[in-house]
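First, one chain by itself in structure tokens, the form predicted on its own.
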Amino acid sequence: MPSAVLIDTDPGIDDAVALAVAARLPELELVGITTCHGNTDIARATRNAREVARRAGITAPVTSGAAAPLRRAAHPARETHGEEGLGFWLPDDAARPERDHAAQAIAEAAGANHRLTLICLGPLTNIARAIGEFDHVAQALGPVFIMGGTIGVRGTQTRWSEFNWWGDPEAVEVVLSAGLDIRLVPLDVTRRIVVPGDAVRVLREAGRTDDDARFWGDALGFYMDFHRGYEGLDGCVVNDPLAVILAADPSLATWREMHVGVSVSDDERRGAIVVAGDAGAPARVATGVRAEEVLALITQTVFAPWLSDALVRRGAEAAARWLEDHPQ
């Protein structure tokens, strides 16, 4: 029987891939999507989630959420995800503000689905607010898969900090202190999930005659250009799909029991994971991943009409080479 899941997300290029993967994994029953500030502003994130839902055949409701962190200003990652949030893809419709009902949607889904699984792909603002506003949420939830943080590899926002945790560290603090069954999926493992440049170029070529291929090629093409310019990688890291895939099959990762906290400072350690001995929140942390198998699943669920399994699997090799060449 599939697990009921709600995805909280800030689409975002890799978020879009993650949503499309979730739509096609038989182990998961997607019951809702909530959107958050993060990779783009909240209006664009919500519109983008609906666009991916339309293309992937997702019928679960999409609910707009937090426009800003609990105590800080929002900082959209437009240099990474583009002006509209999905790279070179240009939408037909302008993004429009909607009322923030994400916390309520999470609370309702937690009440309606026994041990609801949460998959968190952006800043944790919506989750923190749901916990704070609705007494039943923390105890009603099942596993909470969080793509965020970094332990042993360089961060994406600062040397020590990954973007999602940097974006709203106070929300992370709320979530960590809520007694949840946390399954943390940090950059240490997501950094190994790379769609190689050759695969993106095939998508862009296929997009000359296929609208869906053009959508993915436009999104990933921008992401690839960013990674090439930023770090010399011919390909793009797709962090978020790993959290979705591990929610469906945790055996694809190696897990370690740890106690973790988060830095809420204003320096370069803002949002950094604090490995806190016995003092932090207990969490199962993914420390290793069978990257080739994960990339094969991404191919089968999203890119099979245009890309071969062997071509995309090369991304695991590209990631391993890059990590070897860039010791932290």
Given for the second form:
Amino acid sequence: MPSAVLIDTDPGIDDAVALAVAARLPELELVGITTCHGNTDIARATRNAREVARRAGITAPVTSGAAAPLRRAAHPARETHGEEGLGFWLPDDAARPERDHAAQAIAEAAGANHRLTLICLGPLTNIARAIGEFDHVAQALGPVFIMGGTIGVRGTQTRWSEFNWWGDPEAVEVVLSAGLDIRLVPLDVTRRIVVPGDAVRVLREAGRTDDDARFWGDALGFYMDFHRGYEGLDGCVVNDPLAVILAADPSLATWREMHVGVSVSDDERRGAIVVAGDAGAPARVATGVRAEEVLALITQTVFAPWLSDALVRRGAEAAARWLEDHPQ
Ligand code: BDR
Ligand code: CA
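Since the structure above is the form predicted on its own, I would like to see how the form predicted in complex with beta-D-ribofuranose looks, so please show that one next.
Now the complete complex, all chains and molecules, led by this one.
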């Protein structure tokens, strides 16, 4: 029987891929999507989640959430994800602000689905608020898969910190203290999931005649340009689909039991994972991943009309090379 899952997300290019993957995995029954500030502003994130849901045939409700972190200002990553949040893709309609109901939607889904699986792909603001505002949530939830943080790999925001945890470290603190069954999916494993440049170029070419190929080519083409310009990588790291895939099949990663905390400082450690013996929250942390198999699954679920497994699997080697050349 599939597990009921709710995805909290800030689409965002790799979030878009993650939603499309989730729609096609038989192990998961998507019961809701909540949106958060992060890669873009909340109105665009919500509009983008609806666009992906429409294209992927997702019928679960999309609920708009937090416009800003618990105690800090929002920092949309326009240089990484583009003006509208999905790279070169341009929407027909402007994004409109909506009421923030995400904490309530998470609480309702946790009440209605036994041991609801939560998959968190952006800053943790909505989850922290759901836990803080609704007493039953922490007890009711099943596993909580969190894409965030870095342990031994260079961060995306500072050398030590990854964007989602940097974005709202106080929310991370709330979530870590809530006694949840945490499955952490940090950059150490997500950076191994690279869609290679050759694959993105095929998508862009296919997009001349195919509307869905154009959508993905526009999104990933921008992301690829970002990675080439900032990191010298010919391809793009798609972090978020890995958290979705591990929720469906945890055996694709190796997991280590650890105690983790988060730094809420204002310096370059802001949002960094703190690992200190038995202090911090117990979590299962993904420390290794079968990257080629994950890339094959992403291809089969989203890109199969245009790309072959063999082509996309090559991204695993490009990722491993990049990691070797760029120590933390
Ligand atoms: C995370 O930050 C965003 O750029 C991605 O969507 C992902 O969730 C990776 O650091
Ligand atoms: Ca994200």
